[in-house]
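Next up is one chain by itself, shown in structure tokens, the form predicted alone.
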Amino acid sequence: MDLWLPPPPAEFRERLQTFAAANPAARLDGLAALASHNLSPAQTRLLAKAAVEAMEQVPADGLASSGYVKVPIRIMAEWTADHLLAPLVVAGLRRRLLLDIATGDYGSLHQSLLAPPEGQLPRFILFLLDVDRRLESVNTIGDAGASAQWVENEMAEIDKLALRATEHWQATPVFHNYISLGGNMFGNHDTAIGTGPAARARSMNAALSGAAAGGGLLTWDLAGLAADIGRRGLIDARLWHHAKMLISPDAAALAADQLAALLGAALGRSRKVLVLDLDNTIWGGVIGDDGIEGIRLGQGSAEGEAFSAFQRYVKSLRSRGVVIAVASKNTHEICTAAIRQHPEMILKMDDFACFRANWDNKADNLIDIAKHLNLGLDSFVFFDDSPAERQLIRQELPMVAVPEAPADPSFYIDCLAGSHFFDAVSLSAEDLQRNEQYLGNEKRRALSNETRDLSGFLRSLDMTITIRGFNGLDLVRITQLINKTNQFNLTTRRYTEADVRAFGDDPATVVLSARVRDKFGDNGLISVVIAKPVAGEGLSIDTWLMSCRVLARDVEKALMKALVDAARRRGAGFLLGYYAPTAKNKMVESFYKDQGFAPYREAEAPPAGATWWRLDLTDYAEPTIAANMEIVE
């Protein structure tokens, strides 16, 4: 299917049968491991069937504790997509998404949307539009005004469908972009003349991208996939005319993986960290044997230029917020000297948030890097040219994503980009500053090691904690935090940007966000609190989350004080807190107890393991906070 997936195990069917006898959670883990292979269509169908059966057997609270998330999806289609369902289930499983897919009536988008939703509401509604009919519905050749009007009319319908999906079904709408099946009307000058179907498709896609940037919908980039593999590779014209099958069976797995990556990114499931080997990964040759002069990098050879291109790509990932680290079996001093001294080296030491060049087991090094960054291993991607090292990580750390690096470095970029592990649906200011924030953490850690008194250390940081409501400029970052934060997250509820905007606009709901700056730099927006009114003149904390990079720095105390003050201004007499345990948030199990809350048993009965807490505001004791506090009304 793709460059980045390893071939399936020879004993695929035997493993599938073995997993069938395991308990549901172990079965899902085994099936997810099988999903991370380049499967044949027959293997994909078998695995999808087993995955659907397994997800039906795991209780909802079991899913939360196992790291999987069940995602109901509704497909509303004007073209045939049955052959996409199995690849989509498998591609979701690859990302620990259990996609529960339902289909609406074929060809009746508006009628299906107006029908009363039944059962569980979908998290996403996927609209599969007959773009051929739409593009060919009018002839605008030579008439730029008519072409622009067609785009405006199409977007008006898209907006109407998206609004109904959002308001009536409480779902995020997903639209694929437009591809002209007829190709360019004017050949090489189609873009210049700009009034044929292909030109209108490009204009339409630009409009869809603008709508997606505004947060109202998601765009599945089929046009980008067609550009990558060729329009004829994506669409078989015979199958389109015979069966209204827009995506050919040969391209189904690629398209499904691209779609699953989009849904995963919207749910905060994209990876955050790229861990690289060095020898034959970012340069050619073995630095310990060949020396700085002997490694192949940059001008002078095709191989050296391929490694330079890969370094540039990695650098671009870093610039958009992916954390870069190194785990290499090498001598530290030799490697760092090469990075600092080689004239063609594009990646510099400051580009790496962690650098582990030693002779330790790479699995141990990855565990150490995860602890150092305070990030889960399931946010890691490990890229190494050695098949043995890749197999080691897959076996010892199955939660780490391990692309199958090609033998030729010319294809490294295609491999990593094609994996879609770092897909994003938004870009915030914090994304652009992330690596600098981790470098600042290194300086804070060094200072902490020199200081034995915690309060003295916190005072020495000269921190300023700025707390405010939801500013429109921060909506992207707030939504990112809500959908990505797992460890310091008391309820792990996920919301769309539209939801976040609605919370901020509701005068009865208390919304707080916190930024932290110190003498080493700006940590950015790192915490979010949402509290809703409840009967009895109180507030119930719906969401409380915080980035782990500012743990134990009094941010939670400052936010609690701000929340109590806001509750009192609204006449509230108490706060309710809810803790829902997951596989990752045990660290906040005692959070409410530590903040002075008492167990509360009069609220609705929580699921197994979850707890309710209550704080009477008359009992609140204002804490000592080792930071400057700035409250922005």
Given for the second form:
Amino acid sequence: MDLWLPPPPAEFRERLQTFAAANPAARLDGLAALASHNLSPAQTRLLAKAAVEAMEQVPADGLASSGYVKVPIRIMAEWTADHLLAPLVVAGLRRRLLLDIATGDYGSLHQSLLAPPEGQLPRFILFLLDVDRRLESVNTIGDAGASAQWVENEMAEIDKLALRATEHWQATPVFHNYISLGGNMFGNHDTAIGTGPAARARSMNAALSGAAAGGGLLTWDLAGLAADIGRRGLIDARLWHHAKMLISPDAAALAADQLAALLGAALGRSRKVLVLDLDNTIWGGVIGDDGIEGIRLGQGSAEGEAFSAFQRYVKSLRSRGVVIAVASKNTHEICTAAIRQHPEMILKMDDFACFRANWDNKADNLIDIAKHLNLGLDSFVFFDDSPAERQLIRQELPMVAVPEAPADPSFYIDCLAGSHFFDAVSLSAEDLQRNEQYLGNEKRRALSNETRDLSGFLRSLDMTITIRGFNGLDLVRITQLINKTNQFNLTTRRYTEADVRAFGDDPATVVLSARVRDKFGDNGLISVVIAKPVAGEGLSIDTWLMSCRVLARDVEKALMKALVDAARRRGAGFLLGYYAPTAKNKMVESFYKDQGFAPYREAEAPPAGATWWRLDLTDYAEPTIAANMEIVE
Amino acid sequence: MTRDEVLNRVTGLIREILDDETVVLNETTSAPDVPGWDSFNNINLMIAVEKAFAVSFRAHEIEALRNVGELLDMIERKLPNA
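What about the form predicted in complex with its partner chain, after the form predicted alone?
Complete assembly follows, chain above in first position.
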């Protein structure tokens, strides 16, 4: 079973060797490019071996600057997963995650978990439970009470494992969901009648989803994968009995890719922008040649219906917060006319946060779109029916994800959904409004072109900046921002929901968040500041980050004022600021200087170039802020 | 397909799985004779053989194999018009 990726290059082995001599970051880039192919199991093993070697060569502080993040994982398994390790390393590399996998003792779950962790703690603990044995450990047919009791007991054990992982290991627990190998006792009405093993597996999965929604664990949706590719394709019963391999080697690449996407999503590394071509991508035919009557879209042909279905899918992605853009080799007016006038067009001009139909090189257009949206190219997915354009982008912009679009548009949805680039572990109110916000940005930009001076422009927006202390209702959004903000982020520290809640509950720690609304709309919660007490009656700014949607809107000035107020209330005399450079946060290099802080000292610990800053509160000069400021306690 | 051709293909598969171009198999070779041919790689080999020859094995057949010769016998038995 294949991933939605191109076939491996003929010179796979040669390329693997070539990179061996390169410096660690260049080697990882080369290997990551190879990882984005449909590799054979043998190639996967070779690549994983090279990747593990390359990871060891990378110095601890030399990773962030190259865009890679090291992610230690511990596997605690009741079934054989050796064959998953290489595909998992490769799938991680595909997402610039350097998965450093350690395996516990096979079978002794509780014991492995009890043993005190040595050295570096894992970021994730992956539990591979023997769901077959667990489901078959009781017979509850006809006894709904016993069936429910089993689910309750099983879930209690999972809660225990999850809690231990979180509290003793500071790791996020990951559980795959339950699949019954032979538990459908009643056929079509198995769920209706209930109480059989397959029915119990479904109840169990609902309970797991509930725990995942509560933020206590992550679920690896193997049942979903089984529904997609077929249970017998996912689990080969022979290999289960022969070697306790729950996942057949045939499906290992797909399952590992799905798992890596989950870990990536939890780390805030999912993609954010979908850039679409137009001709033969969202409609059939070439608009410049075939004209608005000639393109295939909507009812009347199978192809037209397939394109309609794809447009509906893209529209749904948009409504859940994926930013949609267009890069097409076309005449701008012809395309916009087609989108406005074609009666079956589902995507409208307002759905596109950025629209580039011209005759320039597509790589240049993508760079331009990234600049325009203020989002990194490594958050882009490029979807185009043309193999030549895909090749161009893979070569010129290797950080852009380029799924291998199938020849038949009927499978476009399967391709995009199966590539897992937009996986999310939670959904916030901001996600639902994101595209409106980008659209509002377009209108703000138009206004800014009319208004010459910045403060005049800001005042004309009628902004209100609302700042509040920690509030449990904001927990999901705050955690999401902490984990995905890369550019306007002084320290790039990532925290779990539990961490954030602990900060919020600690009266000595200041947690502030800011929302901005203006006459074009509500931007939602877009900035977070966390400051912790330090010796000598001061506050040290642990985290300061902001969404790039609201750059140059005086939000940072307003937050600094609120932070200074909060510091004074706590009797603090100074603020400390810390800047840790990464590949992406150069824009805030002089943030503390601009806010009136004085250089304090060089940081002793890595990363290189990190700086400390200090502001005595007596030196704080209150700035003018071009917005109404609301403070909510 | 002659028995030698089957042997050659199986040799190619195990070389790819072990990433070792020096592996040489004959009728009496068994897994312990080949460095790296452990139970895990044995499963990888069985799956590769199933794919390469478009045949399928039963769990007990895999368990019963003692050497390469018996594997070749099993493949030949299952090949169409053998």
